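Shown next as C-alpha cells: one chain only, the form predicted alone.
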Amino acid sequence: MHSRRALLYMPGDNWKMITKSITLGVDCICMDMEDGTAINKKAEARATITRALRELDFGASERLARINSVGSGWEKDDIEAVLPYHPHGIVIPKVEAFDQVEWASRIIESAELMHGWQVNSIRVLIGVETAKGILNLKEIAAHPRLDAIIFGGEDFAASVGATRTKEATELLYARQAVVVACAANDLQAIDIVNIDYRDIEALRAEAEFGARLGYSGKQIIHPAQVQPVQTAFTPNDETIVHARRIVETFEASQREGKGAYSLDGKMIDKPLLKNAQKVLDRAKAAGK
C-alpha cells in the first residue's frame, strides 16, 4: 500500500499541469477525468492521461486516474482508456453502494487477466461524497479490492444542505464516519481538499487536525499544498522517538508478566501499544 500523505488532482486534458506534478515529490498524483475537466474536453482528458502513463517517469510517485462517476455515462468509456496503461489505481467519485465498487473490479480484474498482470495489481480508491454514501460505508468499505477512501467535504456539505465554514465542524460526523469505515476495514483516509491554496497557516491547521482524527492523508489541489500536508502527516522525530519506547519498553514489561506500567508517569497499556505501533508505521511509509 503506497504513502498516501498528500493526494494532488491534476485536470486530465492538462499536458502542461500532469508534466509538473511529477516534478513535485508528491506522494500520489491523480489525473482527473471527472470535476477537474470540463464537459467538452472529456475525451482530452482520456488522450492526455492515457499518454502520460505511456511516457512520463512518475518517479516514487503513486499513479492513479479519477474516472466520472458511474451513472455518469462517461465511466465506462474512462476505465477502459486508461487501463491499458496500468495505472496504479483507479479512483471512482461519488460512490454510494457496493456495486458500484463491484462494477470496477470486475473490469480492472478483466483487464489484469487479459494482460497476464497480477490479479488486485490495481487498487481501487473511492471517493464519499455524499449522505447516502455516509450511511451506506459499513457495505462500501468492504469491499476487497478497496484500498482508501477519500472524503469529499464540499461535495457533502451541499448533498445535506450544511454551509461550509473554516472550521467545518458541520464535516465533522461525517469526517469521522470515514476514519472509523477505514479503521475497520483496514484501509487508509483521506482527507478534505482546502480550496483556499493561498493560505498555508490554514491549510496547516486543517492537516493536523486530519491527522488527529485518525486520517493518514489529504487532498490537495495546488504545489504550494504539497511540503504543508506532507510535513502534518509524517511523525516528527520526538513523536517516533517515543513511539518507539513505547513498544520496547511494553516487550519488557510483558516479559516480566506485567500488564499495565508507568512511563514517564503515565499509565500504559494495550490501546497505547497499537497507536504506537501506528506511528511507527507511518513513519516507516514516510521514509523516516
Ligand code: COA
Contents of the next structure:
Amino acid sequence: MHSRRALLYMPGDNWKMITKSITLGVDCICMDMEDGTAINKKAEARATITRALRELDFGASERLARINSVGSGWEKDDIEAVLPYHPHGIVIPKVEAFDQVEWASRIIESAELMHGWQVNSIRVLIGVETAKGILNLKEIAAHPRLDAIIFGGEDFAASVGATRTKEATELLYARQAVVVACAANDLQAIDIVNIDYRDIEALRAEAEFGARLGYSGKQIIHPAQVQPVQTAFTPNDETIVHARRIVETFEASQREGKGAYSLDGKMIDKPLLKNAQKVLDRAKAAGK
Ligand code: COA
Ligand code: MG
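Compare with the form predicted alone: the form predicted in complex with this ligand:
Once more the chain from above appears, this time first in line as the rest of the complex follows.
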C-alpha cells in the first residue's frame, strides 16, 4: 500500500495549488471536487483535475481525486470525468453505507476492464465523518475494495452538533471508532484536518496524538503542514531501535521457553511484540 502519512487537499479548480502541490514531496495529493470546490465551480474542477492527471508529473506523490458524496447528484459526473486518466485512487466523502462504496467500486471496475488496466489498480479511500457513517462502520469498513478510512472532524462535529475545540475531546469516540474499524480490516486510518494552518505547534501536538491513537496518517490543507505531519507519522530512530530490540529479544526468550521477560526493567510479552512489529512496518513504509 502507498504510504499515506500526509494527504494534502486543494480545490480541484485551483491549477496554481495543484502545480504547487507536486513540488512539496507530500505522500498524497487529493484534488477536491467536494467541499473545497464552490458549487458553481464543480465543472471547472473536473476539467482542471483531468488536465492535471494528463499533463503533470506527480513524482512519488499519489494522485487522488475526491468526488462529491454518493447521493449529492454530482458524484457520477465527478467519477466519470477523472477515471479515464487513471488516478491512483478515488476518495469518497461522507460515506454512510456499504452500498455507496459498492456503487463506486462497480464503476471503477468497469473502467479498469474497459481500459485494460489491472482490476484494483485504482484504490478507494473513504471519508466516514457523519453520525450514520460511524454507526455503520462495521459493514462499511469490511468492503474489500478499501485501502483507508479518513475521519473528518469538522463534518462529524457538524453532523452531531458538537462544538469543536482545540483539544478535540468532543471527537474522541468517533475518532477511535474509525481507528478500531481500520485495524479490524487492515486499513490505513487517516486523521482529522487542523484548519489553523498557521499554528504549527498545535498541528504537531494533534498529529502526534493521532499517531498515538493508532492513526497512520493525517489530512492537511496547507504546504506548511506537510513536513510536521510526515514527521509525526514516521517512527523516530529511538522508537525504531527499541522496536528492533523487542523483536530480537522476544525470539531469544521464546527459545528459552519464556513468554514474558524483562527488558530494561519493563515487562515484554506478545502484545508488545505485535506493537513493535507495527512500528517497524510503518518505518519501512515511510522509507526508513
Ligand atoms: N495545496 C497546494 N498549495 C497550496 C495550498 C494547498 N492546499 N494551500 C496554499 N497553497 C499555496 C498557495 O497557493 C501559495 O502559493 P505561492 O506561494 O506559490 O503563491 C502558498 O501555498 C502559500 O499559501 P498561503 O498564502 O499561506 O495560503 P492561502 O491564503 O493562499 O490559502 C487556504 C489558504 C486555507 C485557503 C488554502 O490553503 C486552501 O485552499 N487549502 C485547501 C482547502 C481545501 O481543499 N479544503 C477542502 C478539504 S478539507
Ligand atoms: Mg469534509
